[in-house]
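One chain comes next, on its own, written as structure tokens: the form predicted on its own.
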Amino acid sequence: MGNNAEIIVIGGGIIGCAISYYLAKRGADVICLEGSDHFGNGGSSRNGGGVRQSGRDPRELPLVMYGIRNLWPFLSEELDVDCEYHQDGNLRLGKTKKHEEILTGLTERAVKAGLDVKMIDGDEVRRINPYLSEEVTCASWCPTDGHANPLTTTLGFYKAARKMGVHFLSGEKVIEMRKVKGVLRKVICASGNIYEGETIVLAAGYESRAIAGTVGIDIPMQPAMLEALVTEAEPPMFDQMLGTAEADFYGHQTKHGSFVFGGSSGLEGFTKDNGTPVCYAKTAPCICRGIMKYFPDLAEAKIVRTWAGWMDRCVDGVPVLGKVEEVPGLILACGFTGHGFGIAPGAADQLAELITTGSTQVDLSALRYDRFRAKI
């Protein structure tokens, strides 16, 4: 194959791997470049695993609804891997009047967009999940939400795409993109290798901003650190995906029995000198104190490990997807703001359709880069 392909995908997380897969499925010739030594090395394989529609911005809701209707239920069979997908609903929990106001607003906006979600009181919450404490006074309930295994799903897309002929290259850190006669054509790596394609897909997480800057595009996003923890295996308790009104923690019980929870202490994280994120000693205890108020039965559960990682937080909280008028040949797929896992199959499928046919089933106009253009 060499260093030329019809399409070059920058980034080997779930977004890049899934786009590569859906492009190959449509017959495209693809090279996927990953800057680290391992595909799925970042947050794509280390997150809360939510596959949810509730609690989302209305602009991205149609895309994730499309994925949950048409893609997620069949992924394990299609990718020949157990994605551990459960569609047993999402409880977004509240304990105060303020929480109820937040959840009600999210629910009303989602209902207007066509989502089956409703507000329920504390008694109904506990009928769905009897492990919740009496402190829970309300929740939003979306029965078509769920969760999956981030690691097996990301690697499933990677392996399936490889079988279809995608050429994956790790250790190829992209430092520049370059136009030829006004059209984006070349990708330059720190190794000195240059790759050339008719379309360049930028799906490199928070690093996308610097890479896009080499062709004069400034994506308004910043890296933000998230932390998560995993408990030892517990007896089966519930299958719902969980969250809270203020997103102070979220997670689910895995097929293995362990609980995966993400959250924040509200304090800044730490990094090593080389930029590697490091868990902050106060974050896990902070998350656990919140969890115990909602789930007293987990008070004695032991934490097996914690981790920290970067997300690409976009200024308005939703991803940047699609073509860029100023740079013909460029497709953006970044800025997912910490909730890209559940939306990944839908976003990847529709971007692959856009690249190969010029149109999409789901309207992506509200997520385009030009939404940041100055209004005259």
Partner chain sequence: MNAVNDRSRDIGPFIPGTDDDILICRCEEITKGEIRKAVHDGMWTMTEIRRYLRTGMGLCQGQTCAKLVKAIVAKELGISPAELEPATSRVPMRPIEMRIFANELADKKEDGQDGK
Contents of the next structure:
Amino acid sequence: MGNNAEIIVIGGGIIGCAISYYLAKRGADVICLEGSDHFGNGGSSRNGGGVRQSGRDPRELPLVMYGIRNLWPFLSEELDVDCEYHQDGNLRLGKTKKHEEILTGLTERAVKAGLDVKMIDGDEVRRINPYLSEEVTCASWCPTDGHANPLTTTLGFYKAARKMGVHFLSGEKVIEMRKVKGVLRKVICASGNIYEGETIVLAAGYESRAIAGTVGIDIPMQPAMLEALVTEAEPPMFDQMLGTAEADFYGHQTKHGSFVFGGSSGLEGFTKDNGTPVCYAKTAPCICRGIMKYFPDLAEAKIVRTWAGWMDRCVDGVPVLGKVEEVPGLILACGFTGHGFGIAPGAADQLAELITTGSTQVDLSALRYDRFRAKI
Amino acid sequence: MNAVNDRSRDIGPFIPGTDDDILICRCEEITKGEIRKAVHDGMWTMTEIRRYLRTGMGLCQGQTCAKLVKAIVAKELGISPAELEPATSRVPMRPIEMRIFANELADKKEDGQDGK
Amino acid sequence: MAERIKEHPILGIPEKGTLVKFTFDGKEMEGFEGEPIAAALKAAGVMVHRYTKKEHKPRGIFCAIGRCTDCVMIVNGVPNVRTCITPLKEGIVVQTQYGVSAEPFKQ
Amino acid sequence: MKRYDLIIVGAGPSGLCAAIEAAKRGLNTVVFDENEKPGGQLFKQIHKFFGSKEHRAKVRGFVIGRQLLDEADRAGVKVVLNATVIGLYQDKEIVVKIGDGIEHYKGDAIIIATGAAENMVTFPGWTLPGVIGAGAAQTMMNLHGVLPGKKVLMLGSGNVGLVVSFQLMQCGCEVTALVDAAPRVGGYGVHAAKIARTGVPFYLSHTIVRAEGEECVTGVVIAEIDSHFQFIPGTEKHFDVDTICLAVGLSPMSQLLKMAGCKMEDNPKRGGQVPVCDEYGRTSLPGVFVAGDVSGIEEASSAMIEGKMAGIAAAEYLGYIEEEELKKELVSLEDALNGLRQGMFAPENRGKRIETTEEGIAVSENLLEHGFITEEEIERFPGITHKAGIHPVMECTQNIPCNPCQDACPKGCISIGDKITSLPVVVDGSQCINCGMCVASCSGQAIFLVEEDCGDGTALVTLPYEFLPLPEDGTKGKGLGRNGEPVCDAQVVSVKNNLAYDKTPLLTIKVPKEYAMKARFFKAL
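I would like to compare: after the form predicted on its own, may I see the structure of the form predicted together with its partner chain?
And the full complex, kicking off with our chain again.
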């Protein structure tokens, strides 16, 4: 196989794999390059698995709603992989007056954008999920939210796209993009290999910043470490996706029976990266304390694994998607800011449509690269 | 570094084996056949196999099956097991109750006995 | 099946602590305080510690040092307890584990 | 955060030795171990160790364990048990589960001495209760005093498989067969020979077809395999057993190092995934050292030396000793380590087929293929001599690093020489006084005292007998050949069990004189 294709996708996470899939489905010829040794290796395999609309910025809400309506319910069948998608609602929990204010604000904005979400009180929360502690006083409740398995979903996109002829290469770390006669064309890897395409999709998480920099594009984003943990399998308890007003933890019970929870220590963004996937020693205990305040019954559940991943935190908290006027041929798909999993199928599908037809069903204009402005 | 990066390389078709129903991952009850099929679905690294099938993600965290899985994947890819990097090890080394993990002793009170 | 070693040519007569009572699936049994639950069960001839979640297959002691987690059972109501490294205490309630529960599988 | 000069993970032979050396040099040292008892696998090792005096040869493993604990105590090492190190984080931080909580500790230096985990093989039925690891068998019988089973099939003829088979018989189990897929015995020939002569059949080039049973093991089928590891039809053999014991090698338990980002390599010679480290255990993470099986599978004897090296290297890293002293100390330890890494079983010879001994004698093929030396083969080895009167017969036919026999004889009858792996020879003109010290001191139980002709048509054979019940004087029975087959009538004429024999009782049996060089075990009627 050659090094040329119509489209080169940089990044083999869920965004890159899903874009490759939806492009191949539309008949395009695609090469997908992954810098690490494994597909689905970034945030794609290190998140809480939320497929939710509630709690999101109104600018990205249409895209995720599009995905939940049109793509997620059929994904397992389409990819021939059990994505373990559950649409059993999302409780975003609050315990204090401040939490209630945050949740109410989010809810009002989402309702305006057309989402079916409402505020409920503590008793109603416990009617939906009887395992929650008395400390919980309120929640936002979105019945059409849910969760899925990020690992099988990401690798499912990879598997299905590979089957459709997408040429996947791992261990191809992109160090530079280069224009030819004013149009973006070449992708240069650390290995010395050069790939060429008419369209280049940049979906490399926070590493996209450095790669985009080689054609003079700077996306205001930073890496931040997110951590998650998983328990042993427990008897089935509940099916909702859970979160909290201040994101001290989020997660769900999987089909396997284990609970996957993500969370934070409050020190994110300032933890140290020594080039290894080492967790921060204070985070998992903090997540555990957070969970136990909401779910006292889980105190005896054993943690079997913890892990960390880097998210691409964009300055305004929503991704950067679509064409860049200054660099013809470049499509950006990064800056998902730690909530890129649930939105991935919708975003990937619409970007594939943009690349192959020039237009999209969902308006992506609020997520364009040229939105960044100084404050005064 | 992977021995095989080009995921379009031809590794031949999946041929069912007589021992495909032998359990390999005892915790998650994953068979040899499932592992071999996953390789043909494109899962070519130990990490991908683990994420795709849950091998080595059970209670024992791969203590028992890691080497077995590696040998099967390597054989299917036609490479030496030494060329496959094991999946990353993760904290905790042994399962630990949430209540215990949450309980950071030193933060409460120094007993004056340990350390300097 | 198995039993205790009464006298060993090198180690002599095993030093054991106090004999205590416990229950296994409701049956009263005896073992020595502080020895692993798995050792007491083995000495009493119990081979099956649990049945697996997916295939419902029996499992018992495999590594005996707390690594393989095959010997897990429900101890005092808590599932997934590694019986090979959990000390026996007077009065504990040990149950066969079915999947992650103490309820036998429905046929 | 709590901090120590040196944190050691694992209180096995290497961890304890590292701790002792470091503490002696002034380092504030702590050892964490997840187990209830320290000593790692040492307390399950009830056989006498090989090597020379500096390696604590002819001392039983569990006794070495006690000695190390005493030394650690005297050196001021703090050993914390039931303390599971659950993670190694950045900046040499470890998190330990102790009781109902976790503790964070920082070490200015860290030594990882977590040892090894057992490898496994698969076959239909391998998940049935009754299929156990060899380590599990040792744990049950030697630590907890519980029989692992009654009738046991052992898979694996490496030293672990051989040693554990012997231990199973010692505690009263029947070892039905010893099976290995390899065409030759992997462990020391002396270990094989002491099992074979009790009557355990060896099936080399065989492996398990399936374990039988619904709820637990009730039987096993083995079959012969060809050079491509394929079963040969028609060679199936069935055994009624209740236990199948797997002893198919060990892998370094190096996960803590990997999770901390230490540079790793897959090295089949070291047993799998190991940290990249220098000969003193320094890894790619400054201040993080390794020692023992975690950096490459070897014997406990070498683990102890590696532990010492890492402990001293850590002392130098933290400025408690000068580089000069480090170099000086390491020279003698390297010599001790090299002593153990010699001979036919040296790491460099792994996987090689060796046809002659260092002395140029053809090795016993039968020993490798069936576990015992034939009568024809035995005569060519230098430990076998014939003369009037009592004399030692040393059926030691492989170059292994071990020499206690030459020190054991008060009369200087036995010589190995300067090279620790040389085969023992009987010194010309020396006079045996029938004290039995050589028989009891041989870790391989390969020395016999023989009086080939008592003048009345009988001969006397003195053999080591570490089993119960110990026959009494006058007990009649059969003399068994090296293959475990009864060869002649025999009667016990003396049973000696001196303190100096360290629990290796000596039986002297009277046999017809034609069987002086044939009878090597005794079975009461």
